Amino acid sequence: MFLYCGIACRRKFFWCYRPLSTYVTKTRYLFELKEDDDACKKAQQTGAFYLFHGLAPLLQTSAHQYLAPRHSLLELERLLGKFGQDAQRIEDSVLIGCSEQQEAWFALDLGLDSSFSISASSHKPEMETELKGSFIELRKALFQLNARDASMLSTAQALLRWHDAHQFCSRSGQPTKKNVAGSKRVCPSNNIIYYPQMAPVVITLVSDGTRCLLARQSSFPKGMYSALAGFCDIGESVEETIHREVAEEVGLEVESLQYCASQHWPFPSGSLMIACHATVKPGQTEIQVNLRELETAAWFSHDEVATALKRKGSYTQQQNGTFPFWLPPKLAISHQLIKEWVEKQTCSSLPA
């Protein structure tokens, strides 16, 4: 018994003093900021702020790429003062992450709050001049950002949009109040807590073994094709959603599924993209396009898709009036799905 207790105590001692990884340290620091308003306010003193206007991030151009500039609290207070806004406006900021050195990162929209929006809109051009950048729609800029800035600005926009749309309690109708980090809103009259939510979306690359099925909506850029995608309905599993979406959009029945990856997607209002591969039943590959959902859909060979993956640069109209077949940029999870399928096809065709 004594020996057992000694071993147990040594294990407990080791557990208590085991150094935490950088990731765990960051995660627990962010958790503290979300739960402790005073700690979050303190973090703002040494943190960095990304600026938005009407949900469009402030960006600067550098070598055909957009960069997201950061501002200190002092710089932000100076900017607000210069354009007639109170420093209290900083309370509308939201926490979006932190560095490994625990520098907290926040996002603030200068054009959303109703009490300031008219003034902010009138000063927007002057703000852009002062900040040496432009407020650019995220959908237009997303694929010209590096991966870290794209992820951070997507998170920021989704949070800012959610807070703008959830300022009142759905039960009492009373104004809700955000915590300092922006990780929740609370109704003071009944203490109901509201948390930011994402809508689950499946994105599926369908294959018949040697070909993959790609489709396009009328809203897509000319010539671009992608995998099938659709929102999960209430009560559905991911598997059920894939079966239904493929049947609805192209009239095919899925035989097997394989999970690939997931990605946050800021459009239309914050989605969780769940990417999967799917195969259809042999001999049942005739596409019947649902024109309410899609403009067109077609089967593409390995060589066609592999060639499209290698294309770079802008995609302009050709002399015959058509546009070249191209795929979503690398940042999109649909690109990852398609690339993974091509690589698997390439490996399976190699001699054993």
Ligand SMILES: NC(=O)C1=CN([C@@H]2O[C@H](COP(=O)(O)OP(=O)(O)OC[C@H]3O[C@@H](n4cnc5c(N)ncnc54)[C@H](O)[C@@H]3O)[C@@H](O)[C@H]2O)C=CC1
The other form holds:
Amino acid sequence: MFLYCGIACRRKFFWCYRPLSTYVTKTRYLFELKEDDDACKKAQQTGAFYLFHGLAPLLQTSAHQYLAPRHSLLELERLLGKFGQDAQRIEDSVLIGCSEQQEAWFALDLGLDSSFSISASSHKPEMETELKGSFIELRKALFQLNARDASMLSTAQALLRWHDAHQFCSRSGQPTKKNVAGSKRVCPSNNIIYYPQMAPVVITLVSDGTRCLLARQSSFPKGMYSALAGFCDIGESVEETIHREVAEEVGLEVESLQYCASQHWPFPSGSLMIACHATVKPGQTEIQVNLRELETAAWFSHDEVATALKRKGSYTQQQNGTFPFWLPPKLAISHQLIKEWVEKQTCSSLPA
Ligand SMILES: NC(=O)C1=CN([C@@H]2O[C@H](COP(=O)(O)OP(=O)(O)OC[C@H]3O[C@@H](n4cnc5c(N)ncnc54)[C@H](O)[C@@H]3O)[C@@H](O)[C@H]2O)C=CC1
Ligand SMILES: [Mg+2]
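Mind sharing the form predicted in complex with this ligand? What's above is the form predicted alone.
Below is the entire complex, every chain and molecule, led by the chain shown above.
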């Protein structure tokens, strides 16, 4: 879809016309909805709503996958009416995206209520029956969602959680008020604006040239190893966090690093995962695991990692009581980081 739009050209300040791509049109539309409360309210009339209860998304099962249904405003009003809730609850919804046809998408938590009414949290089983789905913890469902639903629900959950936790101004103690889109909250008594926050986290795959270093925390599912991860401390650059985390967790000094990709991650409460490859000097590879942070860490060969990446299915205990070595699923950025390392190693070992 191409639209023609006036664009003010900086130097001569005349209007020129060029087609805007669907992506640009969509981005500008979302920007307008965040800035203009009336436009956003209007967009709710034709929009669609993802539903949550106590931060668990409403999901339906289809062929071993979960699907996230969307509901129209009319359907939502009918549902709220049926369970004795005020249609004003819709004001608690947050904008999370839109379709290419500019259908705005919102998320609403039926179990969290900005007016702290407990009536909102009852009726969960009845709502599930009515909605022909279940409210399932995102941690349990994330890897059985398609990439788009996973991304939408992750964004929605992080934003709903942020609003729930920022109901009051930390300076005046007064209730804060969200804008219609939910892109900010304002304290009416002092006009302080609060914006949703996320925590930057680095995730680093350390290599010594032929092997890569993987670790596990005791909270990980049995047998699963991942790259080293850590929150950025205040005042640190991404590079400094990587050097510190690798030193802190496995006692090694990083020699060089290279950016790979980034990902929004909804856990523990909305992180920006920044994934990098790092190398250590070949002679300096002796790991000293920090047991306060990790259960264990070890070097793995290319073949071991390549085999684990191909492994599919569930990971049941073996006869000797151990669990097979496996890696995070595709949707996690650690998977992408490890896969990229395996591919690079494969290319560099090919004869020239
Ligand atoms: N998407 C992916 O592929 C992966 C994501 N992760 C995520 O990375 C996150 C960080 O990894 P960890 O090794 O646990 O970090 P970490 O090595 O920094 O240790 C966690 C500790 O850092 C402290 N901390 C500092 N700032 C924090 C903040 N803003 N929020 C929470 N705790 C903070 C707490 O004491 C916490 O116990 C995990 O929560 C996990 O969700 C981890 C591995 C893979
Ligand atoms: Mg860590």
